[in-house]
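The chain that follows stands alone, in the form predicted alone, written as structure tokens.
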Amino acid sequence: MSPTLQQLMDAPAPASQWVLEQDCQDSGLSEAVVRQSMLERIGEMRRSIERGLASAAPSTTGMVGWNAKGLWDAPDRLNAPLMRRVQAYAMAVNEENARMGRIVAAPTAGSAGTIPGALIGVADHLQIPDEQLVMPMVLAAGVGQAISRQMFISGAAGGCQAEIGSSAAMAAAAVTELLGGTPRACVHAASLALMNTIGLVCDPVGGYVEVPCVSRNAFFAVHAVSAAQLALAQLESFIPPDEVVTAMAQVGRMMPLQLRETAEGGLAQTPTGLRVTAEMESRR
């Protein structure tokens, strides 16, 4: 059963426990099995981060591959270690994806860096062990299910708002619960993250989830952490969370096909985007 955001908000604390119980009822799995499965996914996320931070090898297209390592090795001129960590982790995962490495698609490969960037980035910054990330990850899954009630979580279905917007919402809720937020705060964090992505188009150059996808994950991982910070300070979305999801889905359905992962609009149709696409086609 896919919950609504209102159901998550009304759940007894922590909201993740309600999601876990619902999932176990639906799947027939025990809580221990689900928890162990989630811990293994977190471990896989961490390994993709470590590989991504260590490698500057280009992707198959040559458009990305060195961004995460470049940021990680550069001086922190803003003296903002949390932001740098979150951005680098997010890009590390997406560059691993672009190199056809092993990642956890949460919820999709193109947005795979947002949740580990935000959640593991914050956890490492605060020295929180992976075992404490399991239940926030369960909540993230519940938020993703709630959003998917109204719109497929993919750029092809509803633009990048539906893809990275959803991943940012999931990450924001997870970070909020990790830091002690109530179910209401977690859901409002998700809503704040999602409402500020509405209208974002999906325009990958050449159809590859590399440009702007790698840097976009870095930006929206920070976006998720920002939403969590607002919600933990008891700021809330003025529009009720489920109405935000409805609005996102409506915008997604109105979005022209050219702006939904077809590489027929936006950055993909810039002179440089077209030139790179032609070069890639000639190499096939």
Given for the second form:
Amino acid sequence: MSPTLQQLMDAPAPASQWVLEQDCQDSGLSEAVVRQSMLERIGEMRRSIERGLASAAPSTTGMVGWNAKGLWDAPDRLNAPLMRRVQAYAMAVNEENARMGRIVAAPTAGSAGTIPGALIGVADHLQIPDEQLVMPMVLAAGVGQAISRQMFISGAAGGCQAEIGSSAAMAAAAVTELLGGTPRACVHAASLALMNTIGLVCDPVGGYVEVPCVSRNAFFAVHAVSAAQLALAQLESFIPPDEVVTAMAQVGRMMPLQLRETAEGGLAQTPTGLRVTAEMESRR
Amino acid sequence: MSLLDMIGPVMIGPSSSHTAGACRIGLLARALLGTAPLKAVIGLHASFAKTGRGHGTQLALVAGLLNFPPDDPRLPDALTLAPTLGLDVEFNEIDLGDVHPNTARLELEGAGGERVSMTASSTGGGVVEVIRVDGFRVSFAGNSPTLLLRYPDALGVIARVASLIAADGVNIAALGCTRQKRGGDALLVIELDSPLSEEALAFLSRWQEVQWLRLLPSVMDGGAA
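Okay, that's the form predicted alone, but what's the structure of the form predicted in complex with its partner chain?
Every chain and every other molecule in the complex is listed next, the one we just looked at coming first.
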């Protein structure tokens, strides 16, 4: 049975160790195997970041493909290297995804850039080695489990709030633990991130995981880091974390089908969205 | 979902439900057939039919049928590779009624005349649920080794199968049985914590009442080893 966020918050520090023990009891896998698999996944994420930052090749539709490299190569006008790194990493992964490259779904492919963008971006900024990202990654997965008690974590099920909202919450908890946050701070970081995605629709142009997905990952990776910053400074989500999840799930169920990955609403139905979709149709 | 399903699978993009999940559906259908399929007729329902092309759903389903895992770099070329690997595929759009929008029905035929029909849904994050096998309603996710057994409904078969599994030192995680009618054909689906031994399987397949039997491997990363 998946944990609740309250259970995660009450767990002895670090929260990730409790998550790992619970899951291994459930799956029968050893802690060493799960830790090793997570380390390998971090390696896969890193490789997709490297490929994505180096490539400007267009995706299948030609709507995306050069954004990560463009940002990475551009001058840092804000002199905010952490933000630029987090954004570029997140887009690099999602552009690889849009090119049908190899990525790690986290928790889904459409939201695959948020966690590596935030966690690996912060780690590289602070020069923290990959081995120290394993347990924060386990905690991210535990937060995903807690959310999925109430809601399928896909845009088709609950809109983008369920998909990228979940990945942002997972990333926020992971970054908080990486920087020494208590279980309480980690869960509040997740909660703060999630409560500020409620209502977000899933409206991919033409039904492709490209627009707005690629830039959305960049935005929500920064959003996750921002939530971690608040939580590490002892700020808390006023609404208890599990109630935030319930609210998100309720909004997801109220959301019309047109706004849940069907490309029948939102950005997908703009004149440009429709024109691009028609061009795709005629090309196939 | 296990931790390794949450951070994972490692996969070829662009969509965990349309691509990785679809690939796992193909893998499960191939395992059900028990051999390499020569011919596949694939019906795509709702969202699989509508937005599948942009997500590589067709490529991924065929990749699974060709035994390519979700992270296989050949996945984007699966439709081109299929004929060269001896698989003939036909797609059509179907309405399966009130099922998950990401659902496909696969009808497969093998070289020795083997046939199987499987319907499965991809429910998000690469997780799948098989909902029909050869007309029988079922529900299993392929996240642990799964035994399927077809036999004419008779007294005590389930008990005998369960004791055999226990004697093999394997724990049962879930068990479901559907039959067409009393005394008609029955399908037993048993999800296991670990695979059955070769000996137990061979012994089981020699039972007179067993018409058909398959042990499907786990297709999920977080499943039992």
